[in-house]
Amino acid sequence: MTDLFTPIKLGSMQLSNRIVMAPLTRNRAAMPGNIPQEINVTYYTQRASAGLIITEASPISAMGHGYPATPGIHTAQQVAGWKKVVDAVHAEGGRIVLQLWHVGRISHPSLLPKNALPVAPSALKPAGQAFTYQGLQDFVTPRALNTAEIEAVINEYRVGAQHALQAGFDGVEIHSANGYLLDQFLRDSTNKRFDQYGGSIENRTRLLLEVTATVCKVWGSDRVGVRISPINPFNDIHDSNPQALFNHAADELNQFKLAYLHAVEIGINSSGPLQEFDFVQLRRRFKSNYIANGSYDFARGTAAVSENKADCIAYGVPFIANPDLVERFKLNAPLNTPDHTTFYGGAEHGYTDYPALDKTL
């Protein structure tokens, strides 16, 4: 029987198990410069037993940042910092891919070069507040990208992908989820454009497909994944017909023969009922590997894989608190309790000091 410990090949990436470490923003890059540092090396190396590590989201440009101390992939110093992480994970036998990120409107001028306005498909202010170095501040109305500027954004993804290749990663994941730039182009609540990137579902998926094609030219499609979140309202986003939209996106992504599609199957920090969505249908339409993400525990993850509802399961919070999560699952051992107050920002406490199993028995 196939279970979470059965090896699998995602594209050309051979994984020792199907337990994936989900991308987790932790806000612990070195400042100034948003550079991966030694505590990041330790953190990821501790979790190298995961079948695949997907790094925290990494901005592809200075305009792609939306939170304090998030490690980027757009400067030589950042590439050098990430290379130390990758080398250490590889030394432990792990596999690691970098998540390429542009936040779009989910930012604030204080986080951007020359206090620039954030960019977005349309000039629509999101509800809520931005996390800045000065504390929470109301989001601002972003500036809509003109058609000619979109080519420059696609090129930023190309450069970010090239930098990830230079750093030695095993692949990359394109972040098209959770209300950030590519997701903003997908959804009819945030995309009110009248050019070839707006209006119909075909037009709204255009940027995702162009970015994917560009990244695949750098990496080869067998080392590229895409992350989506069809029903997640996080960052003030929704769509009037998510099933049709994401079915189409999955159909079109099939042309690339990607390593995987990574789907967030829940809403993050949401209140009230979520929209109806058939993830089984999405999984059947996408012809390559499917990573499911959504508050799975060991039992649910095992069932999903054994019943062929997913090829791998991505775990987030459990990996924060349990660097040896794979071993704990194997032994059916108790899990550490996560400290939510240390999730974002800080130093080693709540980051690299969770005890491994042999320290707790």
Second form
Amino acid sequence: MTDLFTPIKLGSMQLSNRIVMAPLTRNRAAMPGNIPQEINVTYYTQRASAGLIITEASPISAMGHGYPATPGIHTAQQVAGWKKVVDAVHAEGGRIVLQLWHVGRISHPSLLPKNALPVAPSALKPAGQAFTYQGLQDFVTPRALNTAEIEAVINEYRVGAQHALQAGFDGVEIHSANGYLLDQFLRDSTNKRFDQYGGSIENRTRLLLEVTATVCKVWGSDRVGVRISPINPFNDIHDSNPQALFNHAADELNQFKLAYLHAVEIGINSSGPLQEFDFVQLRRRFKSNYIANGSYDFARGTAAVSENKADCIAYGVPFIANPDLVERFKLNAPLNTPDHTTFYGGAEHGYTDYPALDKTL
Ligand code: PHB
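Form predicted together with P-hydroxybenzoic acid, following the form predicted alone:
Next comes the full complex, this chain leading.
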């Protein structure tokens, strides 16, 4: 029987198990410069027994930032910092891909060069507040990218992908989820454009496909994954027909023969009822590997993999609190309790000081 400990190949990445560390924003890069630093090396290395680590989202450009102290992939110092992370994870036998991120409108002028307005498919202000260095501040109305500027954004993905290659990663994941830039183009509550990037499902999917083609040219498609979140309302986003939209996206992504599609199957921080969505249908339409994410525990993850509803399971919060999650699952050992107050920002506490199992017990 296939279970979470059965090795798998995602494209050309050979994983020793199917327990994937989900991308987790932790806001502990060195400032100024948003540079990966020594505690980040320790944190990721502690978690190297995951079948695959997907890094926290990493902005591809200065305009792609939306939170304090998030490690980017657009400067030479950031590439050098990430290289230390990658080398240390590889030395432990782990696999690690970088998540390429542009937040679009989920930002604030105080986080952007020259206090620029955030950019988006359309000039629509998200409800809610941005996390800034001055605390929570209301979102502002972003500036709509013009068609020529979209080409420049695609080029930023190319450069980010090249930088990830230089840093020695095993691959990259394109972040097209959770209400950030590519998701803002996909969904019809945030994309009101009249050019070839707006309107029909085909047009709204265009930017994701162009970015994917560009990143695949840098990496080879067997080392590229895409993350989506079809029904996640996080960051004030919605689509009138997510099944049709994401079925189309999956059908079109098939042309690339990607390493994997990674789906957030839940709503992040959402309390109300979610839209209906058939993830098994999505998984069947997508012809390569499917990573499922969203509040899975060991039992549900094992069931999903053994019933072939997913190839791998990405665990987020359990990996925050349990650096040795794979071993704990294997031994059916109890898990550490996550401390939500230390998820975002701070230093070692709540980051690198969660204990591993005591081997002498
Ligand atoms: C967050 O900072 O809350 C965050 C970042 C990236 C995501 C989701 C959530 O994809």
